[in-house]
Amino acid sequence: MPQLEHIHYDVLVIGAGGAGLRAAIEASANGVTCGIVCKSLLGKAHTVMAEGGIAAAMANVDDRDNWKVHFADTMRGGQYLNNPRMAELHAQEAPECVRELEGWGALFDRTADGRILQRNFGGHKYPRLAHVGDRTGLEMIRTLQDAGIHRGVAVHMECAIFSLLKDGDRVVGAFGYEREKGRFLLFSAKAIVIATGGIGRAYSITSNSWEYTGDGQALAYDAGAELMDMEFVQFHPTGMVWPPSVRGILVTEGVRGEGGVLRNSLGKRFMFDDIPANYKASTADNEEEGWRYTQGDKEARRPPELLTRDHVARCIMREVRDGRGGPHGGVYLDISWIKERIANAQEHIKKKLPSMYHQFKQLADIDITSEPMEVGPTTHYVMGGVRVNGDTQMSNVPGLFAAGEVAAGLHGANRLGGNSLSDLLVFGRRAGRCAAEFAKEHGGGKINQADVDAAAARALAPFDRVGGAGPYQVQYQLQKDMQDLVGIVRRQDEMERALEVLKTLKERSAKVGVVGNREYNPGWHTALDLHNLMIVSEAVTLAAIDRKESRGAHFREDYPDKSAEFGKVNTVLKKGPNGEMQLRREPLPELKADLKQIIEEMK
């Protein structure tokens, strides 16, 4: 093997989204050397697609809000499968993290008296999302990048990590390659933080960009880490459905937060047909009044479009399935109707939703200020991921940390909108701090050259397979089958068929061949991604088969109700001694008395 470039850091962060950047900033602030590896260009992370806002109980718009209400909302949205310690820390620390971001230069929208403005979002009792129009994630990434670069954090762009390296039980390094030139890189690190995001590219219709192939989940799994709650895949209710070239691109929940309503092809606002028991009709059941959300003796107006994402997505699917959808298989999201209530509505929409206005104008030739958008569910987020300690974010593998979407625990069975960005800040910061502490306490380990040689051989194997299956065909079939068989609505027979399909595809992927050389070879990159996609797809399918109930984002047509038995367990997956995927049910963490009291008071 040619000479390797060998790079040393105290803490290596894999991923340059909100969690990765925040982890790197914190690690650097704690006095250790830190480097970031990102699969794409810096600034291209999926964090920029989180448009609606950062959930934090700052009480700037409604003074009844506080961390306890935010904690209870998060637990209720997650159907109480959340790690309660993570939900507690998240609710308590999110306001401080938002103010910290503001101190680093983030420019938030403002209230009339100059405080950070907050908007309504699905599942949140009060207006809680600090936002920058509908470009909050972009502003967050801009701010964090600026802070990270000025701290001297090194960044390796367009570099993919292929394997984690261990010394005994602990992680001590990572083996990767430059996507442009095909050269191998070897990183030594005393601690590693995985912050690679989600698994959306395991499905054919997704808001996720090409990078999101489950790399972090697969890297951690292969290194011996446990995965948890992988059955809970969130299908965002509103993605673009037309034209085909942009199918799946996110339409922010901020459209509904600013007053957008959902209608079927008959013009009916169908979300009124399926209201949970803890909602009641207001004095006028129309767009202006909406519904009142009741909580004890308190109430707040809440349009039914802002119910939790899993609920809204299923309602949309019902309308389409029953023949009341639009011409392209979606329903209509209408923000233009607010001209009946707001003077200068066109300018108001352009100001509040600038990205959505330009997105639909440029991609679909639709003016959202005067006509409705056709939208449908799109694979958006995975609540499951690497199982971590709630306080430190370390996995069961010493020295291996995870933060953001790649980590499990905070969101339980369903994530509330806006909690993703505050998750990145709160637990990115904790992961960076704890990784730095681990690096200081444990020092470096030894990298086994045989492990490096074996990783290089596996990476180059596709070049030796003349006449093998094409990687794109295997990837396409995987995405289609996962969408069809393990999608929004699931059944035992279909998921068992998915397991058989995955077994066949795994055999095909092991024979995939590529041609050309190592310099920017997309076929080679896709061939290497297949390994990760197979792992996360099998994990989702196995966990979904085992959970014989419907809860949160996991809906089974053959088990449509919640189960008391499954309401007490998380699903945990681990790599067995012979490479098989092993599943067990883990009892939920103990809920402290004070947290239990908060939940009871908020019910």
Given for the second form:
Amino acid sequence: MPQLEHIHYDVLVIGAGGAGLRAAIEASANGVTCGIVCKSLLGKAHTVMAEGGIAAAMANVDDRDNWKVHFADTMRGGQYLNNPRMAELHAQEAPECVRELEGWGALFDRTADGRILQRNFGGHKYPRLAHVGDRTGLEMIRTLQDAGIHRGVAVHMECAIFSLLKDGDRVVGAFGYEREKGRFLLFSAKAIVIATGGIGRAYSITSNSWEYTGDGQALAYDAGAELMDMEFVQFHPTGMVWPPSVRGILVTEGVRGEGGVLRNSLGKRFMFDDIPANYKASTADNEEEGWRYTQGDKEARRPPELLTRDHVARCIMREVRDGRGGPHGGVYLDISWIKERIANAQEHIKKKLPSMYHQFKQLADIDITSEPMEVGPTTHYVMGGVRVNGDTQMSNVPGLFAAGEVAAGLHGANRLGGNSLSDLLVFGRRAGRCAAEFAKEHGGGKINQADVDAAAARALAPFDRVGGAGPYQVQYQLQKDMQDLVGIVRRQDEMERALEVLKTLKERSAKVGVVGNREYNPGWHTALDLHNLMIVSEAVTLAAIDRKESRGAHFREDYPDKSAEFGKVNTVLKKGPNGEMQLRREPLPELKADLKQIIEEMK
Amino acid sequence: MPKATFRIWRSEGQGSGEFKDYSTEITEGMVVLDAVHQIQAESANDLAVRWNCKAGKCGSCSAEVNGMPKLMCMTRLNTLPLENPVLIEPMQAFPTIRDLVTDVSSNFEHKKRIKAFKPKKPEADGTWRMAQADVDRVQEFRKCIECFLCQDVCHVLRDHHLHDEFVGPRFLVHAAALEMHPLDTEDRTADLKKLHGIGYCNVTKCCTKVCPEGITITDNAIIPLKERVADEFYDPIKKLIQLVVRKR
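I would like to compare: after the form predicted on its own, may I see the structure of the form predicted in complex with its partner chain?
Once more the chain from above appears, this time first in line as the rest of the complex follows.
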């Protein structure tokens, strides 16, 4: 085959966001050769967009915090579908991972006595998020990127992987291309870590960048790995809604953490109207107490604006549906009101939320220090993903690891804000270490040339379909249908229709043609992404149809309540022998007695 | 819907290429990147452009719009005169790979050559204490999104092509962030002079003007570094002492 470069690593990491970079650094530190491939330039991955902070029970601001409280918060937020082992490890190891970042040069905001400052966030009992204004993700990715390049990690920028290659059961390589020249790349690796992030591009309103096409989930699925909890897609309650071109761009939860409030068109703080029973005891019942909480009063309970994301998103939907929304289909998020409470409010807001200020000023002509923003839900995150072992992050395919958003387990039915960045660090590190160990214990495998040839033929096929459907049009249609039919509020009939639509779109995507040549061709790339988007869309839809209850981020109009039966199972998907997607309900992993006790004590 | 014309540079690299006009519909609030995407989807599927966050946070979509270095995702169409075609070109200081995509690899090479962060020992409890005021100064530099627009307008790089001898403003900011980091113990002064070519900067401040993050590149980063280099290598009293010591 012409134009094929063959590269060897002990550990190959796919994806260079927080999890991928952390995994690569750790693999390298464990004495194996490590390469990392990313679809964009280094440092541009979606981690860069994370705003609020990294959740870690360091107890710098409130000394009542510890890993047990963080664990209990995470489980409660996830409606107890979380993998308890992952939630435990995550809560225990997050503080150390944050300090590690500081040791690599990250500069977090400080407390008065010079320690790392922590802020309040939805679902976290105490101020827990280490942060840098509202650009924590940038700080994190830059720190990891700079640490990585000085630690022997080889970086392949603007490359994408099309398929994983196996030797028997085990994964031994990956096939893809580099975008600049369109040349194929063949990687041999003793272990592979998938860290490709989420699936937001399966929806039309999303905070996610073009890269988020479910690549890792699809690669793993095609290689025989199981996917889990795919019905749980997080719709962040506050995305921009106007102007149309910025619809979906994230407005950080930090706005509410700093005292921002949600109002409907009548000026009412509607979040007080509906507080779920299991949060009643920990939520303020009046505005005054809520304000005091945001200003660090340890005796105060949190305002209802800081309830979990799934709940806030649904309350916003309700207000809009019942005609109490703003002119562009959102509700109002107001931080400017704090000028009634503190002197220097304008400067305070600019200092605490600089990129939000910037974003609204430049993109919407809105000055958030003097007027409210209009916001609405946006597709943000997928809790589900590749099913992994909680300790090692290895999937059911030997040698194939997954970490970060692409992996399932930590967040259960709903993720708490701030738990994503800590997830990347804790499980990126674990995946990197365990992948390195796996690589040391196992020699290289044999790559089957026929598999490589087949993957190459599939990749080139769109060039032969001159005059076929345009790749962008198929993608837009998919996004629209998923948004309409498998969005925030779901119904059996609509989701069944989505399955039909997906079938048609799959046929259409098989006919997609591309123009131009192989060099840096975004049309070609979009055509190849469609395969992944179809898989994750089908996975979300099938899992959502099967779960006949409402829990966490998964809300069904036809089954609006939680069901005890479904509260005992995770949904697992696997590729069947004839290529069909198979679903089974898997009983939750056993909860150890000590963890059970923590949950009971903190209920 | 009103339409506007976009005159976009199409090239397969190696310096050759041509402008092509594309007409597309304009809606309220649109930015230049939206127009480019719309054109890509409608009539130029293979139009190459880099982008990620579409919110001014990742620094991928740098280009020159009507001759001005800009992030396309943060350039609203209502700030441009749409009665004329909007000119969109790749950054001129870097070789073009294709269309609006340039070869920015030299930037990643520069960074590797700047000595890494080397922290002092932590305190007894294994953590560090830092005052917010000391952190503030460096946080300004760490806002950098690596869009490389400052590199694009730097005449040392753009007109004189001294990429091998001069790291450019982005990496002087990077070096400043390290040098002024409250915990860092590494010394980069000699490198700044010899390896990174700080002397090439003659403080025209073009970089500061185009920075989408508003970093005061020249005044806050480059000039203090120049002062450190001057103190170390051009201090007349130090020179005199060295001369005397050497003669003996």
